[in-house]
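One chain comes next, on its own, written out as structure tokens in the form predicted on its own.
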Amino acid sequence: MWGCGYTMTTWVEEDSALEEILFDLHISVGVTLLFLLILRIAVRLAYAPPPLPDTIRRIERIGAHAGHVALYILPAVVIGFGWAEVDVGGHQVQWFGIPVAKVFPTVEVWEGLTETLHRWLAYTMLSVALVHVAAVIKHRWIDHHDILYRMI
């Protein structure tokens, strides 16, 4: 997604036939991600996680938990501001063709600012997942701590 939207909006010219088709794919993506962020959601609370070993220290484990809910949290954000970013600007969110129901009310002076936020938002999403990647090849290779499985 990140790539997605990184090349149709730096590399790829304005209003041209594949700008279109990466914003269709991007946006098409992101409902089908959103409806596996609510699947997850409700996995995660019918299923609680095995504990984290006793070895790591409660300063990582504050981390943890926080880096965890920013994973769930930062997607349905951004993912609601990109949705807001197409509703406002007065188009139709489609998923792969098919028409999806307006959520936002067409405001089009709200159009920048959804989107601005949407881009933030998105790269804010990318650095808390290098840190989360960072932390878990931290733990398995320096620490020795077998945290995988949890993720499995």
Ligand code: HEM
The other form holds:
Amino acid sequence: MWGCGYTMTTWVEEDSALEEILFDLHISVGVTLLFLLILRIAVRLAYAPPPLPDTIRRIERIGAHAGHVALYILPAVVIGFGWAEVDVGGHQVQWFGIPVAKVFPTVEVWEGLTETLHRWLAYTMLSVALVHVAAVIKHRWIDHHDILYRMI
Ligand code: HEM
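Requested next: the structure of the form predicted together with the named molecule (the form predicted on its own having been shown above).
The complete assembly is shown below, putting the previous chain first.
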């Protein structure tokens, strides 16, 4: 999603057929991810994960908890602002060619704001995701905490 989003807004020629294909793909996969996110949140609420190992320090527990909450909230708001950008700009979100509900009214003056928020929150989410992966590597291979079992 980051690669596609960046490519379609920077490298690809404006108003070209390739740009349209990438926009359609980005939006359709984004809508799919919204459904997967809702499913994931439902599963997370239905099944509590095992506790963190006792050996993890309090400060790391707080950091892990904040990071995990952010990994649910950020995709939701990134997708929300992406959807809003399309709607306020006077278009309608399509899922692989099928028009989906118009959630936000057309207010063209908000297009720039929703675009900026979508972009910056998307890159914030990328940073949090990278920190998450780095933390997994540290805990698993440096501290030898069995957190992969907990993730599975
Ligand atoms: C997890 C999901 C998503 C991620 C990580 C993501 C990420 C990105 C990124 C990195 C860009 C390029 C921003 C830039 O560098 O200028 C972008 C652009 C864009 N995204 Fe998403 N996106 C997601 C979901 C969505 C969804 C669901 C929609 C619409 C329903 C959407 C609509 C757009 C649009 C219209 C642009 C072009 C913005 C422009 O004109 O500059 N995105 N996205």
